[in-house]
Each structure stands twice: as C-alpha cells, then as structure tokens.
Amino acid sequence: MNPFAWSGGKFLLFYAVVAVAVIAFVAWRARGRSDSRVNVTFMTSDPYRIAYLRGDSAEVIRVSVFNLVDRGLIELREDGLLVTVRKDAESLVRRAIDRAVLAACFAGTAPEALVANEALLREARAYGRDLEREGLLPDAPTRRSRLAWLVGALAVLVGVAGVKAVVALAQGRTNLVFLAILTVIACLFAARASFRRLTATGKDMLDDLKVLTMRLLGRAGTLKPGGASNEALLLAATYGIWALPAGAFPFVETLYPRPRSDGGGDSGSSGSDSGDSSCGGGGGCGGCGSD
C-alpha cells in the first residue's frame, strides 16, 4: 500500500518510524568505529589532554589555574585577583598553557577573565588538535563526512514530508501542522546526532580513563595540596575541579564557584559524551609523574 495515501494519524506514525530510523543511522555514522591504537598513557602523561577531551578550551584553562595555584606559583589575593608570585615561575613549568597563564597573571587578573583570554584559548586549542590527530575528536574530513550524511538525512526527512504535503494538498487536505512540527523536530534531532563532540575512540577513551581513576576518585579525601604528585591534577582533569575535596583545596570554589545546575563531580563544560582507566590503588598512573 502507498503510505502517502494514508490518513493523517497513520502517516504520522509511519513518518515517526522513518525519522527514528534515519536519526539512528546518522548517529551511527557520526559515532564511527572505535580505534584502540591510542594508548591511555598518551592521555595520563599530560592530564590537560583529558581536560580538553572531557570539556573544552576553557576547561583546560581552569585545570591549569588550579594546578598553578596548588603548586604555589600563582595565588589568589584578597582582592579576588590571581597574581604570579615568582619571577622565575615560567622556568618551573613545561607546558605552554601554564606559561601563558603565568604571564597573564603577572600583573594580576580575575579568574573568570582567564577563561575568556584569547591568547590562553589559542594555547588550549592545541590540545584539541592533538586529540584530532589521534582520532579522539573529529578532524576536518570527519566533520565533512558527518555533514554530508546529515544533508542526506535532512533530504530524506524533508522529502518524505514534502511528498505527503503535496499529496494531501492535491486531495484538498490542508491540516499539515502536525507533520510540519514532526519534521522540524526530526531534523533537529538528526542535526544533534550528527555533531557528536567525540568520536567513538574518544568516547571509549574517556570511559576508560574514568574506570582507571575510579579508585582515585574514591579516595579523593586523602589527597594533599601542594602538587607533590599529579593525582589531584589527574582527578581534576578527569572529573572536573569540583571533584576535589573542599577541605584540602578550599580555593577551588573561590576561583570558580560551582554552577548551580552542576550536581556533582563533573566540572562543567559539557559538550562531551561521557566516558574512563585506573589510577587505582595507592599511586598515580603510568605517565602521571609530578609536573
């Protein structure tokens, strides 16, 4: 039977089934295949990569600020400004983003201004390019492929609705409001499914990292400030700075107050798909040496 000849309710059900199938296909194509060639040590050797994978450029800056305050290289003054406390501080760090934060704080600056500082954002985006090269984030060819599949999906969704509209109008039926609404909703869901922030490899890596650090999260209350090890930094990068115990790191909430909508451990930025490996037991993971 020709579905375009079906009555309104029956055709809407048919269209919904088609839309679900199209959206599921687009989501599957956008996710891609997981590639296990990326070693977890690549991520744990520089926890800022984890922060970017979980969040974004601003999240890398927040974690960097936490790290530098914890190590005593910058401090939060009573006037609410962050200031670099040692003239030789830049020689004591190896990451470009840390040096940029220290330079930005030399004359004193507000914590919230740092996450909007374009020079710092440029440094943080370098981590995104690293993750793209490793297949953890979609690179330009992947984004173009996703866009092509989305265009095809939208053509199907709009095309099916359009044919039905033409048939209905030819039969003198003009009540097409519900079909129009359903079409818009379906197109929006297809677009959302197409622009997943992480690749399948990136999602699996984030999942592995959270499994890896689960025991570390469980004993977060035992962490000590001062940057003696990378465990606090690793925890902040994997779960967000608000996963750190307030008793040991009271300055975190002062630096960046927890958003009211944030229910717990994950820090905020959230275009990410979620995911986690094990720093379990007592020590840090491979490649998590103090820095």
Second form
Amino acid sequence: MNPFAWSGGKFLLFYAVVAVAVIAFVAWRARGRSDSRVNVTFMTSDPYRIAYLRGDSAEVIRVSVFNLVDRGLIELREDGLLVTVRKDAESLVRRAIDRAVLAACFAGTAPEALVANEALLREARAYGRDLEREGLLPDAPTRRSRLAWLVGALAVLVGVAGVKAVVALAQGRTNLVFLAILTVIACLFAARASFRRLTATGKDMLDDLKVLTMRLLGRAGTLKPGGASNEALLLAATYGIWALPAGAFPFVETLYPRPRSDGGGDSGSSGSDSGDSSCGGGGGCGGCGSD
Amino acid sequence: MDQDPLPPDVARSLDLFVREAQAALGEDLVAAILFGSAAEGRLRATSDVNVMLVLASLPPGRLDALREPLRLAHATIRLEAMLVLESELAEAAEAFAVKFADIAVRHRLLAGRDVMAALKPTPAAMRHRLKQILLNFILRTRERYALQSLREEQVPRLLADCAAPLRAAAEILMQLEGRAAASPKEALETLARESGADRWTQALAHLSAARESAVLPSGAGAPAVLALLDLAEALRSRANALPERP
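Next block, the form predicted in complex with its partner chain, ref. the form predicted on its own:
Complete assembly follows, chain above in first position.
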C-alpha cells in the first residue's frame, strides 16, 4: 500500500486525488466564513462601494464619470475631452471621488486618462480600504494567512511529487514529464484558489445586491437619463456601465467603448490597479472577476 | 385576504425599506402598509410596489433620513410611498375615497398597527370619488385613444392602463351596492356581465392579455379600448343611479 511504489499511471491518479483535496482545502480556507452582520445598506448608501467590490479602482472612476455626465455636471465635448460645466460643480456632489473627478475635468481630460489618474485612483482605493474593514475584501492579515496556507499546500504538492521523483529515479525510471506537468498545474490551481479577490462575505454581499437589483436590471431599458433618480447609478455600479441601455445613455459607449470580449452584464472587472487588493505575496494571483 | 408570498427580490427590498424606515422614523412610524397588487400577491414585473407609511408626526429632518432608503427601494422595486400623518388619515380617506376603500380591502401590514381596520370612507365620499374616477377615465382615455391608436403597437399599453381605474371603480361600485367581489378584476367582470351580457367579454380578455404580455392580435386593441370606454359609460350610469345615502 505504499503509493510511492505504484506504477506511473496509478501514481498519477493518486497524485491527482491528493491535488484536488489540497486545492479544495486551500479554496475553503481562502473563502473563509460569511459574516452576515454587514448590512447591505452600507453598500447601497454609496454605490461606488458596489462598483469597487465588483470591479476595482478604475471601475469606480468609470462609474463616477458616467454618473457625473448623466447628471450634466461633466460634458463630453466634440474633441473627446470631458469638461466640468459649472464652476460650483464640486459643491453639488457629496462624495470625494465625484469631487476629485470634477476637479480633474476642469481643464478638460480624456476619459481614458481619468482611469489612469493617480489622484483619482488614490481616492478610489479608499473604497477598497472600507471594504476590507467590513470584511468584504481580504485585509492584510487575511492575505498573509492565505499565503501561509498556500505555502503549506505547495509544500505538500511539490513534496509528494518530489518523493515520487526520487523513488522513480532510484529505480532507474526517468519519465517524469507527466508528473512535472501535473505538479505545475496543481500548484497554479492552488495559487488561484488561494487568492480569491472577494471574501465569503464579499461574495455573499455581491449575490445579495444582485437579488436586490434583479428587477432594476429587468427594466433597464426603461431608465431615463438625467440623474433624477439613483437608478442608473445603482445599475452601473452593480452590473457595469455597459448594462445601461445604449438608446437612453449613448454617451457610455463614447466614454468607454465596451471591450470586445465583454459579452454583456458586468464590466471592467479585470483589475487594472494591482495595488488594491492583490494577494500580498506579489502579482499575478487570482482573477479579479473570478469570484 | 390573499397572502401569497412576494417575489424574493421584492420581499428583500421591502424588508430592508421597512427596517430603514423604522430606524429613521423611530416612534413616529405608526404603520407601514403594503397595498395594491403586491398586497394581493399579483405583482407583475412592471408593477409598482405601493406602501403607505403612517406617521405620528414628521419633525424637520426626519424626512431627510428617509431619503436614501426610499431612493433605493424606488430604484430596486419601484416602491411608491405615500407618507401620511395619522392626523391626516380621515381627511385623506374622504378625499381619495376609492383608493382608501381599496386599501382597506387589500393591504398587508408590514409594521406597526393596522390603522386601516378602523378607517372607512363614507359612502357619500366613495360615490363622489367613484363618479370622478370614471369621468376622468373616460375623458383621458378618449384623448389617448385619439392620440395613440393609429400606432398599433402603442395600443396594448393604453389598454393595460385602463385596467386599474376600471377594476377599482367596479369593486367600489359593488361595495356601494352592498355586495363584495373576490378581487377588483372579478368585480369588473361581474358588472360587465350584468350590464351587457357578452358585450364586453372579448374586450376584457384583451385587457388581461395586454397586461400579461403587452401583445395583442393585430387590429384587436383599438376596438377593445372603445369597448372599455363604453363599459365605463355603463358603470358611470350605474354609479349615477346609486341612491343618495349619506
């Protein structure tokens, strides 16, 4: 019953089972437990929090720009620049990110430049910190804990494969390619499972918000521009600006053309600012939109 | 009254709204009452959700605290809120007698005490308001028919909009005649049958279809609107014939 003495195919099957168990364990640890104490009104009272939870800092800026254009506080000129239309515009908005966007547009700015504007990104990242405080995104200790569990998982995955490699080599067998490939794949999956962008609370919150706005999404085609209600903002924050009907909000496509790969609902969740909520152990971990 | 469960998103939004209203208004919130089609369990995808908040008082600032929850509920489930002081209730019930008579029959208490139980508009006010609603319906529908019926695809919406006032009027008319109907829809069907045998059967079927699917067979919508105008005239004659009791 010593698995390390098993032949190639049988051991690979054994290794695959071990890998699945390790990855499942890491994913379970990374998800954590959902905390139902976080009130949904914490999110709905500032829809930019929803935009950040679903996307990233750049998405918060996109939603803010959309909101301000819709309210008529920013205008998209024919030369393609966004310009703040009123000198007192900053006094008409309540949120810091809106004020920052208005300030950035006084001299005229291209929409794409806004989502790369460091001052705006800094303002938007404050939402990330809010969400971390509420346990909706992993905070530093959580990320460290995830990293520790990942290191353990990698040690198991690489260790088991290494022992088998040593045993095989001692028996004069050198065909270890499949085992090496399987080990690399298992390690990549373990890393991906470790660095989920959202916590369990965050994922449940996003699901709850989608239930809450189901009807709003269903009647998106009837929304009217002008910012008289918060319907368009809530929809844009929850599902992305491209969920808005192009007929009523034609400027959305001009501001930020829909990426070709974007099939529908959610927008801009591909993590353009890696400094926000990455895995603590460096880049390249976990797709932002994968939760 | 029917207590069919609400769709989960509506139930969630309503629950959230009521909790936020309680937090914002505190002891001043006497009652939160759901009325209209949601209270009846017949909510459609396009329906508004009607809620009445009865308040003991509304000190300055309290309304501000209600802004965020109300805007959210309006955005998510099209919640329309009637904010009425308890001291205004009796007067409001007389002024909007048909609406309040309907609420008295079809409502769900979401929080607080059921102030509707003791509230009943006088028959005179109901009669007066009933006539007003029917005449208003007739005048508005004539104009909308003239404006919209040349565009066939617009007619189902026009027809669907006929349902609420006609059904509410029929239910109140039956009440004033000392009878009860299971629902406003049934009241309208009963009165249509009594007043004209099968004369309005098809129009009422098209009315239901327009509300269900917003699609009607080609050429069916405009005659149905005219038939409903005819039915409204018949109801108005019947309302005019009601004995003038206080």
